[in-house]
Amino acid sequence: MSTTAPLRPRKAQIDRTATALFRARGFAATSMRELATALGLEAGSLYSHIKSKEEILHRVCFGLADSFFAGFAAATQEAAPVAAQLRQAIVAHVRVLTHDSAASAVFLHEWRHLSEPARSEFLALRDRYEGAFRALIARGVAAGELHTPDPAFAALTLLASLNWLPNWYRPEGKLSPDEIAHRLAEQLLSGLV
């Protein structure tokens, strides 16, 4: 995991604007000139704030990875039943996804554009996070709290269901992020309990 320092206001504005463009157009189709125009800057002056658009992609991907790990750690730190920990891990995952749905969409789809070694580091983090869900579900099966013949398949199904959220979630929608989180947790856990 990376530790990210707070961004200066201009850099944060650049990141937000770039993230929205990456979500709408894709990382590869978004040019530095387009980003500069969206910010009301000359293309050359943008480089006084950032080195490349990949720098932004790196910050988005690794920053969200940090948030996902922190949420999972908080959800599983107490000595609660495994099913309760899994419920809280689902809620934490949804909260990260809904906190910034543009960044979540970029995290889930645009990571492929990271250069090495960042891409391999990102994939290792993703595998470790999925592994944490697999291990939690396997512990629940061993304790008799959860029922599935294949904890790895259950973890992938659960995460795939959750990770579709940025495709349909709208902050102005009728359900709050917490309502969505609790409904998804209830729906997904009912198949395992």
The other form holds:
There are 2 protein chains.
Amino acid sequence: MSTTAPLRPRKAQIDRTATALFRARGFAATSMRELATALGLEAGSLYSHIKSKEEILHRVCFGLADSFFAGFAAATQEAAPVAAQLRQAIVAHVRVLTHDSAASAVFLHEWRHLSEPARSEFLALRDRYEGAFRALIARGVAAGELHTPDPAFAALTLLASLNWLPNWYRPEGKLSPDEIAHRLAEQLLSGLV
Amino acid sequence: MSTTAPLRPRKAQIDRTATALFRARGFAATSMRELATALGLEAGSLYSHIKSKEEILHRVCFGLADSFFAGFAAATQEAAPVAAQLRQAIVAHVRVLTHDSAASAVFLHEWRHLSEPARSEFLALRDRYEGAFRALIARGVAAGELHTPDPAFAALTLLASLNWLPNWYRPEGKLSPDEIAHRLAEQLLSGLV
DNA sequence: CCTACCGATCGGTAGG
DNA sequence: CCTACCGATCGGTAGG
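Could you present the same protein in the form predicted in complex with a further copy of the same chain, rather than the form predicted on its own shown above?
Full assembly next; the chain just shown is listed first.
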């Protein structure tokens, strides 16, 4: 999607540390002094690397959006049955969520602290992503592979289940990301009954 | 559960207004001055009704927890098939979420701004609630009514789908709360395929 | 419920 | 990357 220039190492480190703090305490409740301390420097020194606190949040939120879109595109470009494409899209989504669950949690919960116009741009991207899942499910219904009275409703419910993952996923857990993804896909596609 | 004394009207009004602000801006980013302005009074005046900002958050989070437990208890006390009880528990959960979606959103996202020991107490309650769903699903599996390799996993996924509701529910929408609940139950219990 | 105010802390800057 | 600092704002209190 957007061509993202590689970050200088120090800047990338600031982003990573800030992401962990934003996730744990929330964006508004995380101070630049806490962030500086966690990095082993003084508050003022942060500003030789970044312009503002919000700049970090912006980069995290839009960077994750890029990752989700890239994963979806790769998962759905083959001419496979729609149900198989949906499974692959679920796997791709879960891979992004598990590869950096801290950034994912920030993406999911802290975007509202973006100021305009970034906030609206972010929401437009999120809508577009949900729309892609909705369209895929609708194609599946048209092809007779999927059954639901309301693809939009189904897409929201499906993504909601997936997006809860950063709240409990632990890299050292028993299930691998792909095993988690397949289990989620199984439950969501086949139901509990 | 806990016997909650009725609030004086002004206090209840403060809670309602604060809940709407906490939801829209987040707890940390909502100032007592904003809250006072929204209520038409001065910041200092709030403190003749409440002791602290956190007191409001505490009441909202634990009040909702009570509502969820009460709904679950009512839904599962009859001697019905487990699948029917699970459906009723979903309906009860969705009723709480839709009856006050602002308070539900605060319950779901802002609890982490509780200080100890309230935060740990809250998480223990939430775990207990998830455990009740897990146990119900496990009973359904044992009875041969439900099928899942992992009731804990299934409970998390199910609740995640339901808890996304406050993010898009509008009271003036086409579907009533009970219609939404039944549609969610249908999709979660029967799947998309 | 208001006025007047407290100490603490905030994001960010200037100058080196 | 640090020192020293800015004005603004924070949650909360005293006294009426």
